[in-house]
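Take a look at this single chain, the form predicted alone, given in C-alpha cells.
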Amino acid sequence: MPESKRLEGKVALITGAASGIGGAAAELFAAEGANIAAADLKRTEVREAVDRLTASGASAVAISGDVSHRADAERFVQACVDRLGSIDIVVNCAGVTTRYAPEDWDYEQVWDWVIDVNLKGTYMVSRAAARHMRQAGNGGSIVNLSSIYGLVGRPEYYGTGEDPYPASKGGISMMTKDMANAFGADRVRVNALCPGFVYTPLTATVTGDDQWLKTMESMIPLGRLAQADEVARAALFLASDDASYITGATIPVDGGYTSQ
C-alpha cells in the first residue's frame, strides 16, 4: 500500500508564503497532502508561488495583505475557511528585519514596523485562527516562527542592543507559551520554531557578504547555515499528528547555535 501523507486532507494557512521559509513550508505541506492558503504582502509573488503549487497538482489559493493589519489578518483566516472549507494548521512565517526598513525612518518608526509585522502580525493571525479552530471543535496546530534571538541575546559584534528584532521574536516565544496554555483544552496546539541563520531572501544582504558568511558559519557548531526546507520540515513535524502531545514548545532549528 502507498504510504499515507502526513497532512492528507488538512487545510494550512501559511503567511510569508511567497518565498523563504514560508515558501518552503507551502511546498512541503502541499506535497504531504495539505490544501494551502498562501498569504503574503507581495501579491504577484504569492500568486506565482500558488501557480507552481497547483501546477504540481496541489490545491492552493493565494491571498495578499498585511499581517499587521487586523482586517487583513482576519480576512486571511476567513478566506482560508471560505475557499478551502476549514483551517487546521497555521504557520506564521511573515516577518521583517531592520535591514529592510527605509533609510529615512528614525528608530521609533523602525521599532513600530518590526514589532507590528513580526509580533503583532503573528498575534493577529493566531488569534483569528484559534477562534475558528475552537469553534469548529476539531483542534488544530499553530506554528509560530520565533528565532534564536527570541531565546538568547546577540553577541556585541553582531547586535546593536537597540534592534527591535530580538524583542519581537522574544515576544513570539512567550506568546506561544501563553496561547498554548489558553487553547490546550480545545486541542489547539501552539508551538514555535527558533531558526538560526538560514539562506532566505530576508538574509541575502548578509549571506551575500563573504566575510559575514564566514563569521556566521563560525558561530554554528554544524559549521553551516540552514536551508529553508530544513526549517520547513521542523514545521511539518509540529503541524502533524506526530507532534500530537507537544504544545507550548520553543524548538531551536539552529545547527547547535544556542547549545553553546
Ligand code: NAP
Second form
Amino acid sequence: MPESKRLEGKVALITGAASGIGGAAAELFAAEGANIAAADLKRTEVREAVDRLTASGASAVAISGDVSHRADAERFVQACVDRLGSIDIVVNCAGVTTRYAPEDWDYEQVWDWVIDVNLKGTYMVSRAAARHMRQAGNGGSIVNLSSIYGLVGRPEYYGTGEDPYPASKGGISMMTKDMANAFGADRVRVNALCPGFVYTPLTATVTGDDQWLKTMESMIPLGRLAQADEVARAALFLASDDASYITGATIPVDGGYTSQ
Ligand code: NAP
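Please supply the coordinates for the form predicted in complex with the named molecule, as a counterpart to the form predicted alone shown previously.
Next comes the full complex, this chain leading.
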C-alpha cells in the first residue's frame, strides 16, 4: 500500500519562506501534500521559491509583506483562506538578528526592530490565524520559531547582555504556552521549536568565522551545527497529526546544547 502523505490537503502558511528554515519547511511540507502559502518580505525571492514548488507539482502561492505590520499579517491569513480555501497550519519563520541591524542605528532602534519582527510579527500572524482556525472549527497547528536563546542566556564569549534577540525569543517561548492554554479547547495546538545554530543566511556572518565555529561546535554534544531541513522536519512533526497530543511545548532542536 502506498504510504500516505502526512499533510495531505492541509493549507500551511509559512512566513520567512524565501530563505533558510522557512524555505526548507515549504519544500518539505509541499512534499508531504500540503498547499503552501509562502510569505516573506522579499517579494522576488518568495516568488522564485513558489515557482520552484509549483514546478515540482505542488500547490503554492507567494505573498509578500512584513509580519510586524498588522495589516500584512492579517492579509497573509486572508490570502490562505481566499486562495487556498482554509488555514490549518502556520510556521512562523520570519525573523531577524541583531547582527544585521544597520550600523548607524542606536540601541533603541535595534531593540524596536528585533522585537517588532520576531515577537510582534509572530504574535500578529498567530493571532490572525488562530482566529480563523477557531472560527472554522477544524483545529489547527501553529509552530513558532523560538531559539536556544529563548531558553537559556548567551555565554559570555558570545553575548553582550544587551541584545534584544534573546528577549524576543524568550517572549515567543512564553507566548507559545499562553496561546496553547487558551486555544486548546478549540483544538488549535501551539508549539515552539528552539533551534541552536543552523546553517542559513541568518547565521552566515558567524558560521563563516572558523574560530567562532570551532568554539560553538565544542559546546554542542553532537559536535556540529544543524542544517535547515533538520529543523523543518521537527516543524513537520509538530504540524502533523503525529503530534496530536502535543501543545504548549518548547522543543530544543539543538544537538544537545541546552541539555548541559
Ligand atoms: P533566514 O534564512 O534569514 O530567513 C528568514 C526570512 O524571513 C528571510 O527571508 C527574511 O528576509 C524574512 N524576514 C525578515 N523580516 C521579515 C518581516 N518583517 N516580514 C516577513 N519576512 C521577514 O533565517 P533562518 O535562519 O531561516 O531563521 C528562521 C527563524 O528561525 C528566525 O525566527 C530565527 O530567529 C529562528 N532561528 C534561527 C536559527 C539559526 O541558527 N539560523 C537558530 C534559532 C532560531 P530578509 O533576508 O530580508 O531579512
